[in-house]
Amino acid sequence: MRSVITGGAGFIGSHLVDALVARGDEVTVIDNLVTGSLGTINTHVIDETVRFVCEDLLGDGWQDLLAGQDRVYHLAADPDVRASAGSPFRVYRENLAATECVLEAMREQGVTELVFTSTSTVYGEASVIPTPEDYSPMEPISIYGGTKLACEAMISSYAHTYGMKAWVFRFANIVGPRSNHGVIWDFVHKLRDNPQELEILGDGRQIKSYFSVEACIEAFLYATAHAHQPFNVFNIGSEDWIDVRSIAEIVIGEMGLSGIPLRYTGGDRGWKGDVPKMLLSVERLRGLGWRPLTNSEESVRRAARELVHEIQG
């Protein structure tokens, strides 16, 4: 399969590549460099097994890329849920008009297929957990997650306008090797900076679902061969959840420290836009034939040894 990856250099988008070129695609990367570093795909690139692009989708010059394509995954966005509230005028260039750009373009080329990479904040505070695809209403509480609900209602008006096929996976909190943010990395980098104590943003109570990247990869490629609706809307998680202190404890655990003083700034959240309690439904992939395999215990705490791993390393 001929592929483009939006944001193929980022974290998520590294560990699509190194599935899709194990499998056997020919990749092409478009990606600028932004929030990605080249160094989580030189490898492919340098074994030209990837064409790599250093352009932005909201620019021109790049669409011609998309000719002859079977499949664009469209990962590109600005990933900082936390820092939306201070800028969205910016995150809804980077995300919405954004995807925007890359549904005319593949309406322009005569691509067909879409994947697209979503959230579990489309949701908001939902009332039914686990959450369920067909949760209503959707209200989310962040402009992060609300220009990915606008991002889905254009992937589906494109989908059955133009006759595409499209699949959106809305993520639990995802991670893992190359992460550059999140609850994780945001511990690792308190700690080394000050191993005295841990800031822990709002009460430490706010619990939600975790799930390694690795496993995320596989689901998403799983239901993207079985599903084949015109548009396809999958939730990936875990099937339980963890709370931030614990995450704080395991953390502190892998640092090889001990008897940290936890500090909290208070309140139910983190901070504006978080949703205290999060753990989404899979039953819908479960259906297809797959299920996950780690919880999100097992996730945090492999995700923090790697962090910490590299980091020393």
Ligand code: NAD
Contents of the next structure:
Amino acid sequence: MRSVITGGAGFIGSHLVDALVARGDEVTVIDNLVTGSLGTINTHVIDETVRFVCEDLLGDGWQDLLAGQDRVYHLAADPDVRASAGSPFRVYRENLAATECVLEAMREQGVTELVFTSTSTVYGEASVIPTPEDYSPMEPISIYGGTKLACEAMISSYAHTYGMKAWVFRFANIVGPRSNHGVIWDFVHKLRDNPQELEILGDGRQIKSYFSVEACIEAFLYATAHAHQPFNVFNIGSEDWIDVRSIAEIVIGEMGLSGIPLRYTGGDRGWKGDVPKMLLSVERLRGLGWRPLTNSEESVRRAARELVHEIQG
Ligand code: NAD
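For the form predicted together with ligand NAD instead of the form predicted alone, what are the coordinates?
Following is the full complex, with the preceding chain placed first.
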């Protein structure tokens, strides 16, 4: 299969590159390296199993690369929920306008399959937990979540209007090596800079689902092989959750520290747009025969161990 991955030098994108190369796909990565790094995929670029193109999706230097491709995996985005409140127009451009550019290039070049990485934040503060894909009303409470829901709407309209097939995956928190943001990454950096205390945003009781990046990729490749509607939507995450205090203790332990005082900034959420609780129903994906083989605590512990090693050397 000939595949293009936007954002393929980022955290999740680089793991997807590994998986697609391993199964023999011809892979082209388009990434402007704003948060991604060539180091994440360099071995594939050096041995020429991956073609890397450094371009911004909002520019016009990449559209012709889509000619003759079978599928686009569109992962490029600004994934920072917390920072999105500070720059809504930039997030709109990086997320929604860039997605529109990808859809237009696909239409012009005749590429008919799209995989899109969406998020649990499209649900906002859901009253049904675990939250199923058909939950309503969809009321995102972050700028990030709002742009992702708008992307989903555009993708649905293109799929139905232009005969495309799209798979939209709403991820829980995805964790693992090479991540460059998120709570585990944040705690490891804070403790490396100051091992005397750990600041925790909110009251630390926020409780959410976490899922290993490798398991996430297995899940969404499984769904693309088994779901064949024009527009397919799936939640992906583990079937349980873990709170921020427990994550802090796991990170402290994995860094070989103990007895570190935890300082809470207070309130039931970490930032504007955060939700105190998030757990996604994965029954729809289970209905296709998929089973999550890891839980939140295992995913966090493994990611913490790998990130400590990566960040501290
Ligand atoms: P990331 O920042 O590591 O990856 C994003 C990549 O996109 C980076 O390599 C960046 O350089 C690139 N990029 C950004 N804007 C670009 C542009 N205009 N042109 C070209 N390249 C551009 O983030 P990630 O955590 O790997 O997230 C990947 C996708 O998964 C995103 O769409 C994100 O919204 C989604 N997602 C992530 C999580 C998570 O827990 N990490 C959860 C839900 C959804």
